[in-house]
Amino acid sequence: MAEFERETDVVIAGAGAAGLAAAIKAADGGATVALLEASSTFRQGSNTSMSTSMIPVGGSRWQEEIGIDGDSPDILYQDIMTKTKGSADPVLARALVDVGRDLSEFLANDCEVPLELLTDAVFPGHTHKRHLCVHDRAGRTLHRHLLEAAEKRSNITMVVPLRLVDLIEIDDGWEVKAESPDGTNQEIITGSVVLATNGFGANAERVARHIPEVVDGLYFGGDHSLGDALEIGERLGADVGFLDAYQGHGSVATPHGVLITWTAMMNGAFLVNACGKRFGDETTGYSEFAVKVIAQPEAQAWMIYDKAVHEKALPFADYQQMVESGGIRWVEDVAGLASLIGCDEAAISATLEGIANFGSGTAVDPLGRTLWPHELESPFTAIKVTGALFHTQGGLRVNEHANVLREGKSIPGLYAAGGAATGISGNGASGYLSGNGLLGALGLGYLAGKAIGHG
């Protein structure tokens, strides 16, 4: 092969949290990073900043200051494995849990994140209060601390917009090809890559593709999620997996656009149809939820709930969000809800009754909810919510170090994080726990970034 002048140690593709989160450990373990960006909207538009900022860890010093002290990296583990049903890849299932503790370290004390343990609720699938997250649960908050920390360090120069198109093989490094929205093509030599270009939910044809049971959902990420890595990693020949994995949610307010939290849902609040009847045991998780909604007349669902889980959900800036637009209405009565969805008052009033019942413990569910935290009291909300596609959790394999694997094996000097990696979700919707994609996003952004910078 030709000889080539090293420009910079490496380059990153991205500048969400998995980037973010990558070029700054490189940098402060000695590395020359260059940072590419091809969305000039990325502060608003990124998977990162439309998320709630929920990354988990287990055995936190966070848990342990408030008397949290029987959780840890092992049992974070087994909470993967279970809602996985075991599918998830154990090799990265493990790294990742690991790294948690050194992770939210380097967030709060490199990067200056001003983390929080979130203890509103115990999200499905997870056994304990283990959520870090920004005060207010905005992944907006998040990014913007990131890229604050990012600019401190004068040894990562940040292009954008700039695309990552391909990658040439060369002796010792990359031949990286980039290009910018007027077409002008860049060529950068460097030692190592790290793709971090989230996954392929804003690409119609890799959705129809490989999750053709969310095609009809509104997707709710960012729209330069096209599937770059992966379609640069298999013209490298790298090994892909998991790519019916994604991360759905249940609960869109239509027509605001705006998430409302599954906080409210495990304070006891519950989805209904346009017929005032409830279709699934809400707990069970808000991913799977995502198409049990889109297969509901005119894929809508109502959510319910009253002033106590209300203010449950007050601290996320989404909801209050929701909360400024007016887009909460409250009424008094069944008859007021029932005038709200459009449904038949005996129908929500029997609704209400059974829940009544199972919350007392008079009766069980036949859906199978088991918690119901409290009985519902007037006055009542009914916001109309549908399901929604929010990132896709298959890609790149890589391995413990975040290394893209071919045949097995690692291919030297190029990295994959976030969106662009396999995730640790398992196999479809339902194996995806609350805070697994900032968890793979930061976590193997952290990992890659270490291996660079030797730090």
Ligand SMILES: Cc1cc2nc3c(=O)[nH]c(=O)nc-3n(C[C@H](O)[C@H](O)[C@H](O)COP(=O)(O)OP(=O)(O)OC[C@H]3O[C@@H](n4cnc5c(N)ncnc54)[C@H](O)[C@@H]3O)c2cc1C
Second form
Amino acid sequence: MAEFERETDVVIAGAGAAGLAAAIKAADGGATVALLEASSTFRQGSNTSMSTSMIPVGGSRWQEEIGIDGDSPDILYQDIMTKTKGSADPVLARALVDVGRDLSEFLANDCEVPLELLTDAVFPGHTHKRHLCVHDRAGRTLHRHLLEAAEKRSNITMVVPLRLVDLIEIDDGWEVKAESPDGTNQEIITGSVVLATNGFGANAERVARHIPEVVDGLYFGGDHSLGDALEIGERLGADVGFLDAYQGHGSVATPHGVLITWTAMMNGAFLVNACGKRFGDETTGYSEFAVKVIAQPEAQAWMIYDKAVHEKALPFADYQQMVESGGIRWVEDVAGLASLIGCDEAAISATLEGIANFGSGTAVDPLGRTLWPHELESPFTAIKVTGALFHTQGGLRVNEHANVLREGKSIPGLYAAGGAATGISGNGASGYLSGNGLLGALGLGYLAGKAIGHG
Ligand SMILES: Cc1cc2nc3c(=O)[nH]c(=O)nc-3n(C[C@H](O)[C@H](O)[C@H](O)COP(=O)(O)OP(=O)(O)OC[C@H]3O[C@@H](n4cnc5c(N)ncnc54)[C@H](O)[C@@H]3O)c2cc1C
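Could you present the same protein in the form predicted in complex with this ligand, rather than the form predicted on its own shown above?
The next block holds the full complex; its first chain is the one shown before.
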């Protein structure tokens, strides 16, 4: 296994979006960077690689290019505060919306990530089409571009697999203790450390303690999200917060284990339970729908839609995987839908009739949904889905430079980014606005790298 220089300007733990953004920005500012990655399968198994690559930026040049000129960081900030009912950390939310434009230019120009504006849907809680993404909406593509950018920098040394296990405060910096799977230990002396090891979604004991409502749901995130940053931060007396916050999702196809994009829902799809009945306003957000789906019989629901919705979902690589695996079956009528779901035909017929009335305005949805873009037309499909925990949104408290706090004051040379830090999603699941995850990862990583590299 390769060894690091025993002394380096910064040690970064975790090579997901947060760690890679921090590494590249710090390296471009002149710092020597040691990047530790614990998992040998991180190219497929980090949360970044599993994501759909959607990054919300208010007032980006990509919006301007297609004539969306009413958006801005201030409006994104308001959307975050509205979704969290004002409970998101205002300093962090402000820092992340304000860094969005610089971050997007950094990704496009310095990291050579081919970004485009996602126009398939306006996601729940967002007032504008503002998500940047890669063409196939696949996090592994975003991750690959970031890795390639890091590999081009000669002042970044990366070692995989090597896990940061402890930090000791010393004069003017840190002694970093790291361990490889064969038990070999390394110690590195450094001025700064960035904890970018994501949250604790894969740590069942922590999830049961902090987020008991999803403990029975599927976990659909990276298997090295074990809460290492939180454990180490707590040992150092760092401030922690929002430990009950998380991103859930209400449409992971089962048994396929494939994410069905909520773009479908925003374009007219809806969910029913095994009795053929809807159980909520699907347009409020996918995160809060995880527990709603888990609460249904057998923790399952069925997502129903037509070919027009299908077309809107096709640009997503995950969805294409579902199509290619033969997981989508089309039926001609209500009887076919009832047969797919295994429910009473009269029940699904009543649900469809109700939806037609809500869409035409002759009735009001008692569940509150008002977005019915078109009346669904045969053929239909129904996909069995379950609710899942994707990643946690609580962690180490940081300031606007991603500096970790202790009793409200920054700890010199210690930074946290992405799932290792607190997010901007308030408490629970319902404050998660689509894209908060990667914005916190890339945004805080960028800010940490900028502070460390002086520029
Ligand atoms: C299916 C899915 C879809 C998603 N889609 C989106 C989306 O479209 N937009 C969005 O904003 N968010 C999305 N998210 C959330 C988003 O993926 C995460 O918020 C983001 O990727 C977190 O980045 P990170 O760098 O903090 O963590 P990760 O990408 O998980 O990287 C952390 C890395 O640290 C490594 N590590 C862990 N412990 C140690 C240690 N002690 N030492 C060294 N290395 C360690 C891990 O192996 C991992 O490679 C999605 C999540 C999932 C699961």
